[in-house]
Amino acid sequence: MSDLIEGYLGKRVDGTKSRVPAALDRWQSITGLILGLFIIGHMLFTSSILLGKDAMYAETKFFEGSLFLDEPEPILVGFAATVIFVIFVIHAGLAMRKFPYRWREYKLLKTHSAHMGHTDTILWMVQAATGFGMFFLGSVHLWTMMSMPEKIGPYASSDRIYTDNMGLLYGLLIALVILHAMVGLYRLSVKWGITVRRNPRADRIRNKKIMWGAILFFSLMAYSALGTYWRIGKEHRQNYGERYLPQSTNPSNSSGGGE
């Protein structure tokens, strides 16, 4: 019965509210971070490419337990991916809570936004298309590094982006979570109060600069790396397949092998 009232009132039979919603909230927040956070070391991982193929490699090889293992195992990059992949529906799930589903209320939201001209009320908007845009296309690339952990380096990744066709997809989904991400830590920021403190609204217009840094230090970063993914797998189609080995290895390269 109590559970029939506060589905109709909002309020319990006492009268006080349920602390579910903030519960859910906090909840959202927490795995928020842990995803943002997870992005940002993710993105500099991926752009050791950049540090050129051997350095690619033993990163490759580090995720795999190079340092405890006689044998690197590549599951252990599906089972990271698979954590990941149950936080980022987690997330998803909390966060949709929030989305306008009725006409009306997108109404109310658009004209609140051009009517109030807060810029936070903006961001949230970017926030809430690009994880809508997110959960399809993460989802894809989540699945592949879950199902295929052991096609992952230097020419593995490269093949995929160039011969497989997924540097398009990439290229979308690059964009979709360097917003999302660093948006969201900055609204993390504000909402808790982390680094806004003495002076308010300089700290927060501090931390915005600090947001806008990271979207295009990030995005020069991530695209540089996807490029040269891009131009490596172009350069290997003809060896499709063929697995990267280290110059200290194989120097010559040209056999394949593990990577």
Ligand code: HEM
Contents of the next structure:
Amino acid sequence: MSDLIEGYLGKRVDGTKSRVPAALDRWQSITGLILGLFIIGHMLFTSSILLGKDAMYAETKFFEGSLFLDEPEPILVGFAATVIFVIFVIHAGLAMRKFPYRWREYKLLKTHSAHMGHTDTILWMVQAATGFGMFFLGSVHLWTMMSMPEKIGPYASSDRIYTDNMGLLYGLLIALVILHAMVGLYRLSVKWGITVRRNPRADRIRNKKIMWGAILFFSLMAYSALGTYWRIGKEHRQNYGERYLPQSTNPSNSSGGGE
Amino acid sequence: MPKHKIMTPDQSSGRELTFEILKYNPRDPNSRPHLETYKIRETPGMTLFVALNMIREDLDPDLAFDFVCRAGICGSCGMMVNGKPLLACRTRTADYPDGRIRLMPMPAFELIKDLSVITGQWMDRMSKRVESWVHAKEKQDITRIEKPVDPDAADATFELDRCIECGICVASCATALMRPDFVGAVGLNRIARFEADPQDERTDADFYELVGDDAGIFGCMSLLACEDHCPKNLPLQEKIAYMRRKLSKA
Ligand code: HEM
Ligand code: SF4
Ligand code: FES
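Next, give the form predicted together with the named molecule, keeping in mind that what was shown is the form predicted on its own.
Starting with the chain above, the whole complex follows.
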């Protein structure tokens, strides 16, 4: 009944305005925040390959539960990926309400961005465009992690990037997600007045600088890591499918098993 | 064809300014929107107000634009200057080193002609929508001395009351352009003004009834062009975030 009333009238049964728009706005930001923080951790962890295959191997095992379990459980990673996927879908669903849908809306946004020279407006267009791109690229990546979480490791990931041709997709996705997430986190700070409470104007400028710094830092790190995976995958292409064994447990590092 | 001003001796020394100005009369079926080029000589301390009057006087008596106070007070001279919404009376030509200035009417408002738009209607709708007046149960008895108001609260209210309704925040806001029903920074600032006003008895829930939706506070996408262009330097970033936090919990 209340759904019937709220649906048609936009009012609750006590005659006051629906609180749903407030909740949608909140959840858009909460899911964005979770994804943004997640992606920072994600990029730091995947870049462990820059410290060597063993570091990346140990980190993979850690996320498969090596601290608590005797046998690593990749399903833990698959489960985490599923949770992130659900948050990703909710966030995309909420945030896409802001997209310019009609031609006139798009044209106005584009003309305005092009002529006004206002960075935050341009960055919002970037956010909408990168968000749109992630509908496709982000879904592919998340589905891979959900469906074959056991195939993560110094060789398995490198094989995927080189031999399975996922390198190009990752190369694009890295740019999309770094821009989208860092601009998004900056926007969260000004949208809600988080970390900019004491001196709103100066703190905004500071946060914007941090945003640019983070974009630069994570781009350098993520693309170096991608390059490393690519190189390993190329070297390893003859042994596609073979899994990595850490140097410490098997100094010869020749036979299969492992990972 | 560029039109050239006939120069008087005292103007011959200034550098040449090239103006491109939108000419269009939506009410005239023969009128076609186009950019008209005008060249004039810069005078010392020239503002766009001076330049536009010079152009109208010497080159194009048909050119339409609005000014009243010439001092950044009345809010009637907002226009897009090289893409940015500015008060023309407070914009100096010296700030354009290459001497090229393109003027367009502010978007988001109904165009009367050339650079002249109607901001009044828009502001009127906004004022009604946010019920831009003090809501108090007790009727003020104007024959008696008013109840004292805490000076800090009064200052906070007056600070936000400095808005001149120029519409620049609306014209700068891509959200307002894309979504014509968006209440705009000027409307949200107005809400914050009455929220700060100790004489207004409205609660957060009351304000939620006015702007608690996607055309109101939750429609703001935090592009902050309002904050960056408001000629009165109103704390729009801070106040919109503040109202968002309040109404999110209302
Ligand atoms: C298909 C995927 C996605 C789409 C379509 C999308 C779209 C959007 C859009 C349009 C906005 C702007 C919302 C606004 O202005 O109110 C936004 C905000 C944001 N996004 Fe995404 N996004 C996606 C994925 C992601 C991912 C993967 C992350 C993090 C890694 C992320 C983090 C954020 C953050 C932190 C914000 C700011 C939240 C806010 O303004 O409330 N988004 N997103
Ligand atoms: S808030 Fe600033 S930009 Fe907007 S109408 Fe008022 S004075 Fe003009
Ligand atoms: S003429 Fe009054 S503000 Fe410019």
